[in-house]
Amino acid sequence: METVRAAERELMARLPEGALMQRAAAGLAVACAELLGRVYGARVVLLVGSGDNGGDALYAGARLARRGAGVAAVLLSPGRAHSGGLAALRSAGGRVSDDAPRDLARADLVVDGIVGIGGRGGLRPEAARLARVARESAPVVAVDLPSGVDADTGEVSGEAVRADATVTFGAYKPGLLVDPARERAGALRLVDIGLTLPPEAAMEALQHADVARLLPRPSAESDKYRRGVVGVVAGSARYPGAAVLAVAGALRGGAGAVRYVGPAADAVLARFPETLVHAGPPDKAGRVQAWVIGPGIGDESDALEDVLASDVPVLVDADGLRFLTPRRVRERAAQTLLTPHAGEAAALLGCGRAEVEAARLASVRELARSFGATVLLKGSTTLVAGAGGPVRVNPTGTGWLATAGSGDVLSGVTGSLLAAGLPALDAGSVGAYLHGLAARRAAGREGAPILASEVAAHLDAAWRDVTD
């Protein structure tokens, strides 16, 4: 967050005193008014800490009070509350609460201005108690980020506010995009306060236009081989479905052809007759531009060594990850993309799954550094990290993707993008984006249980969503 703080300091040096806080407060007040629907007569409670977030909340409260809202400020550090904001609130008809539980119980909206981006660790006991009461009483709007979460990493080391919406200023903070903090942020709203930020961010979240620009498209002179051929090594006697699902994703990922190598050829051909099949080993199957290996292969490690010895990009998923070492991956000249979920990442890092889930950003960066590879860490917020540069977070995921086989589909579509020529970071980011969109389509507007095969079936619609 030092980048944001430096930009704020630079801008404050050029603006009249207090102008930057007024910009933030104005945007916050507008967002609160929209959530309330009717401001006049509404009851708003501000949870006010000692920092600038508390000042933002107080000035926003003053604006709401001038529009007829009844605004009460609960001061967690009465002697350290922002003096200008407190004076503005009182001047506008707001008041300092003398009975926080009573005011919270009557509130139509609660504004969390307890701790800002400089906060570390969870909430203190009194703040945590008020945050719990607020959550049970009314919708909660967080100022810049929910109090108690780490703005840089998305980690939550103690109790934290769980907001229905977060109004953030100048830039999205990493903690707003990465779980476990992300689930506490609610709906996000960015208020432009005029910051000048460096062109390269610590984290990126692709949007439709970015994905559309990266998607491979055939030219008039393309044939199936020029579009790329992806090889898929997946499935076993125990898990033939993994092969079918990985091939399904690959066929809809943008490459011109899919070569399947493994024992589930009959099942694959019965579902997808356009697949090119081979009994193996992979180096005898024919030319490919990328390999996908791992879904459902069980204890078969010979094929992995064969694939890693190739001179094309390789995606390793699921069972294939169990046989990897950092040294073997680093020896490769071509790109390698690893796609673990939290449990697999924990095994690769030699730690517990809970540690990975609590520190997703640090975990994906450490995996990328250790293996010298691009890593796609699957989960509630999918992260894609290369050896350096920004980490990408996928904004299209949905909890309905937590279903057997969905990772096999993701591996297939991402491997196909590798074969079509996308660098590993782009292939992982675009694959996750399309995968998430397809899952949302499969689940429907209201959300409903889905199958991995339904996600694969909606990939073409996801592609059209991006390019239309």
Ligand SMILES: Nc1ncnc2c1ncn2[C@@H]1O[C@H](COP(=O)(O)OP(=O)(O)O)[C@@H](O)[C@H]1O
Second form
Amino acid sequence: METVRAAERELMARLPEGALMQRAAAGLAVACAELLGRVYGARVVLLVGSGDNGGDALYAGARLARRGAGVAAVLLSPGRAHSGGLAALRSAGGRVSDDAPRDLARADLVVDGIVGIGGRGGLRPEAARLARVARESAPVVAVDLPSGVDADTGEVSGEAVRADATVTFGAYKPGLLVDPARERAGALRLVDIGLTLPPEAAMEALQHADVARLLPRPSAESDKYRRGVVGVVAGSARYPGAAVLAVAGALRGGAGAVRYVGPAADAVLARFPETLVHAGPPDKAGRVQAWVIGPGIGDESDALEDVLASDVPVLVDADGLRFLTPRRVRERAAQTLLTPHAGEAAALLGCGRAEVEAARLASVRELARSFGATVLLKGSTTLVAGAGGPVRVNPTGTGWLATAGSGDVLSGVTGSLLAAGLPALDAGSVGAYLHGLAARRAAGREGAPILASEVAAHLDAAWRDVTD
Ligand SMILES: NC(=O)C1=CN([C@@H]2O[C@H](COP(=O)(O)OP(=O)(O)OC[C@H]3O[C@@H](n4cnc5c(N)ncnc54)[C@H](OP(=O)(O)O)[C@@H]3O)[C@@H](O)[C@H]2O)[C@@H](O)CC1
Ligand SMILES: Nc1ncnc2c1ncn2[C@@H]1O[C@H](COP(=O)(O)OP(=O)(O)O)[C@@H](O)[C@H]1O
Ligand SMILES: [K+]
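With the form predicted on its own already on screen, would you show the form predicted together with the named molecule?
And the full complex, kicking off with our chain again.
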């Protein structure tokens, strides 16, 4: 957070008073307008704390009021609310609420400007009560951070706002990216306020527009082969379901065709007649543009060697990871993408699972370095690391994904993206992004248990969310 504060100080010294807050408020108002659909006549309630976070909310509220929204501000510390913001709201036709429960009950949207990066500890009782009522009333947009979460660590020490979306300024804060706080933030949106952050930023996160740009799209000249064929080596007599789930993901990842190789062809075809199946070894299966190998294959290490010997990108997951050595992966000319969970990463690193979970960033970097590969470390905070450069953190994940088979779906969708031509770092981070969004779609707004097959079934909705 000190990095962001320092960049803000540097920029503020060069800009007219209040310019950064205006930029923040403008971005926030645009995001609110998009969520509302129609601004004119909409009812917006601002929860306003005593700091600049509340100031952002007030100025954004003023912008919405000028476009015809009915905007009411609930002031947590009436004497200390941002005075310029309050004046702007009033002159735009907004008002200060004298009955918060009534205004909240009628709201179409609530803006959480209680506290931002200046907050310490969980919400205080009055703020916590309002946050609970807000949550029951309408979608909540958090300003910069869901109030009550720790910006630096992602810890939630008491009560915190649970937002449907968070509009953050200048840079993603670790607290928005690391659980348990991340789960409170909903969909993230970054507003550029002109901060110059150090070029060696340790982490980056894609957002909708980045993903939309990277997603493969068929052109007029496309045919199924030009769109890419992904080969899937998964499943066994014991675990046929892993094959079905990996193929389910692969069919919705943007490749033109999925070629399944393995002993679960009957189960795959029964569910997905679109699949091309092959009973022999992978190197006799026909041309593919990328391979996925590992989910549920058991001890099938011959197939792994076949696939590694190919000259196309290879994604290795689950059982496939057990037979890998750094040397064999480094020898490959084409890209290799490894997708371990914490336990598999620990086995590759020769340490304990808890050590990986306590140091996810260092672990994913070390694996990428030692294998000379791209590594996607799964779990509550999914990270993707390449040979160097920033580590990508996936902003869309949800704990509902912690369900058997969801990793198989991820390997399929990511492999499909590789086959469509995305570089491994992009394929991994776009795959994880769509997978997380699909799970959120499947789980619904309040959240409910989901099946891995439902995650696959919602991938098309996630795709449309990103591109619409
Ligand atoms: N810097 C910039 O250039 C830009 C900054 N920007 C914006 O400013 C925000 C940072 O603003 P900030 O520094 O004023 O602090 P902020 O987060 O509003 O909170 C401080 C107040 O909250 C209170 N409070 C504390 N803990 C609490 C709790 N647990 N529960 C309840 N209340 C609690 C505490 O009050 P007190 O303890 O005094 O009662 C204190 O006064 C940043 O997140 C971004 O939104 C943008 O405009 C872009 C440009
Ligand atoms: N707490 C969590 N929060 C978010 N995502 C999670 C969590 N736990 C697991 N996941 C995700 O769920 C998937 C599980 O994959 P994996 O561990 O391979 O399980 P399986 O082998 O049963 O498919 C991964 O995408 C992982 O990132
Ligand atoms: K906030």
